[in-house]
Amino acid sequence: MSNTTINRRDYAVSEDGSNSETARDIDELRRQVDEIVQSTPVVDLHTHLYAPQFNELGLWGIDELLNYHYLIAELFRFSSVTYEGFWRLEKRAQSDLIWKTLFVENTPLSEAASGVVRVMSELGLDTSARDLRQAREFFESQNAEDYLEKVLEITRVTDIVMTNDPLDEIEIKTWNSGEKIDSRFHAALRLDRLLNGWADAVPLIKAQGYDVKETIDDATIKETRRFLDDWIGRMKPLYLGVSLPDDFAYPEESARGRLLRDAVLPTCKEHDVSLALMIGVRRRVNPALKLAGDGLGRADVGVVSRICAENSDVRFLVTFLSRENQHELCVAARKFSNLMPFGCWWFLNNSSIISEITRERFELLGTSFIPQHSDARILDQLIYKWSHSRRLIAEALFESYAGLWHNGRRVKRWEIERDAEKLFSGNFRRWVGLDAGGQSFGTEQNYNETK
């Protein structure tokens, strides 16, 4: 409970906001908030999942779940295995080692490890098993399409936004095949290799028929914009996105600065598509850990304020990786209506930090933010990531309502439903123009008319 002092007998929640025999105290408010938050459909705005049409890029099952880079990094805190020795193992042997070390010989207390326990529990598997035999038998018996439906039903996730790299060979083949993509999976055009590694991206872009050069001139900017135009037409992305280092600056005299200013931002304006900035990554802090070796750093939130001020006709989705940047991001969002804070990213996806950030956002922004995304890399992770996040968001929302009631305003059930819809899907749908489903309902009457 927060510092809000609650006189439990004074509060009630009902359809008309009055006291009632069936809803007399704060416990009923908590029950209704929990019920509504748990049942509200989710649009997962940032994942590394793929529609079934991308075949081998879609990951699921116990061996993928255990070979998650968070668990790999955690393994080395307990095991004497060397980096080289671990990477020489086949995937099943890696999973066996991770299970034995983190789940049998140690208690799985970390967010990533306890998440695996949550998935197994939800699927009826033995979370205290000494080996992975039962889990493997279960997943081997699953049909991929049916299992996808099972996971979406459990999590109440209706839409998934992928991360799509226009320079990835497998993705290129899929997009160019003309095969219809599952409509529940939406594209996000990822710009990391283009903006953060231009020299390496040039030959890949040239191979697709665009006359770009490592030295950026007007002709290269024009061709880069044509490249982006074509991929936007092919993918129809909900937004363009890029992860950026903690020392990201704007403006900056670099290939990234020139491309962002003269190619990416004008493209966003022309296509009326949002740009997602995910800031604070320090790549390869420990290269021996491969994907698990990235870290974080505190960034300059002022770069976002400058970008928003100079590009008032572009909508920005923004998240920072450092906990220390969160308050300043909220303050910036109060100043720029074209800035939408979203999610608790990477190392922020821990209960204590999610609770702090979500409460801070309620206090500074009301419901005008997007509290979470899963960032899932393995389909099964949706189960624990959304179970985890719903519980924490419900707690923060309940305490905000309790504080409001303490100040003299009782919350009606339809208002809780409206707020949950905004937080879990509506704010994002409106921001990216996904469909009319994110319409904001301003009164009880027009909300009920939509039911």
Ligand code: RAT
Given for the second form:
Amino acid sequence: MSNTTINRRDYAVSEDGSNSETARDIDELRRQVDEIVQSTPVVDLHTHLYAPQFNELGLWGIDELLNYHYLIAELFRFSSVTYEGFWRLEKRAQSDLIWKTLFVENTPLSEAASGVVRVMSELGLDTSARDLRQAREFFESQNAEDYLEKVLEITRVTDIVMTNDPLDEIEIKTWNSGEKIDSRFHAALRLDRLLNGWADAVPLIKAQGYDVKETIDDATIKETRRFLDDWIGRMKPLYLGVSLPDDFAYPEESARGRLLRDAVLPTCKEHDVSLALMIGVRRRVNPALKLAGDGLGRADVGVVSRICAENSDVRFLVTFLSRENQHELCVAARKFSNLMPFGCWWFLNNSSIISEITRERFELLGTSFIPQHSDARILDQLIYKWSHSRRLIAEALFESYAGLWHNGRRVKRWEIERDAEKLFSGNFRRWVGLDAGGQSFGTEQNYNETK
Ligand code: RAT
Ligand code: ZN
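Next, give the form predicted together with this ligand, keeping in mind that what was shown is the form predicted on its own.
And the full complex, kicking off with our chain again.
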């Protein structure tokens, strides 16, 4: 439900003054926005999904869905199982326990749990089943290739951006095999291990034939740049990306600060490739939870303003993990045109918070931002994450149009289509130079020609 009450009397346009036509007009606007937002293709700019060529890295199916780290964290809110006890179980026993605890013995109200219900109902599965027999039979009968097509069709996601670690053994094998990657999947070169764990990264980079040292000197910077150049050549990433802690600073007297300033930013300039900064994660707040054990902290948005000011020839995609940083990020984006806010990341990918952040962004930035990415780790999650996000973004967009209408301008259908295209794919495509496949948007004439 929307947070803002729309007073339908405000839209009275009928000659006889009756309210029915008023309601019809605003309702029709609502229907138009819903229909357009539901059908607009999506480019999902940050996921942890993989093209089929990466084989076992691609996850799908009920056991993976239930073993999502968001749900593992929730399990321990309700179950007395110990961390060690849980990790000792086989994957199927883990998902059985998660199902029994979060879906049978408790009502699956959380965003992640309710999302599993959404996926199951979309696929025609019993969402109140006592066990996972039916769901497992369904997934066992699916062929991976056809299932990928099915999910992309249901979600209208046309392009998926992966998270690619150049130090991951399985990934390296696929990239080096020269196999053609499914063209709907795009790479994002992830720099976490390089920037956040230099000492551990050094032997791995060395093993790939680059003469880097733990102490960062000019020769090491040169070799790191060669490493990045080579991986950019191999992956053709749409952007370089890194997640950063809440106390991330810039400039910073540290290995990360030096590598960022002297290797990463010059590489972005040279290759004309964007840098994604995902700021605010506190890794391993509870290490016993493994991947589920990360938390968050409020960061300093001034850091982003400084980076943008000092590197005006680099484009930055930026997201913050703390809700408290969102308003400041919008204000920073008003000051720097090389800054593109994106997504409601991780702990912010919850209905109430998506609504709030998206409204705030419309108010401060119009349509000049990227409202959402899925962060899906399991293919099936695209179904619920995009269904939730589309609904919430449609609501926020409708309310912005209603406000505009109230102020004296009625948005036209082609303008709604143009706006939706920007929000769900165009802003990102243009930011990173991803070809829009011949589609043209933006003018009434284009709209009429493509109708
Ligand atoms: O959202 C998530 O699944 C997190 O575990 C992280 O992957 C985060 O999104 C990240 O990219 O670091
Ligand atoms: Zn992620």
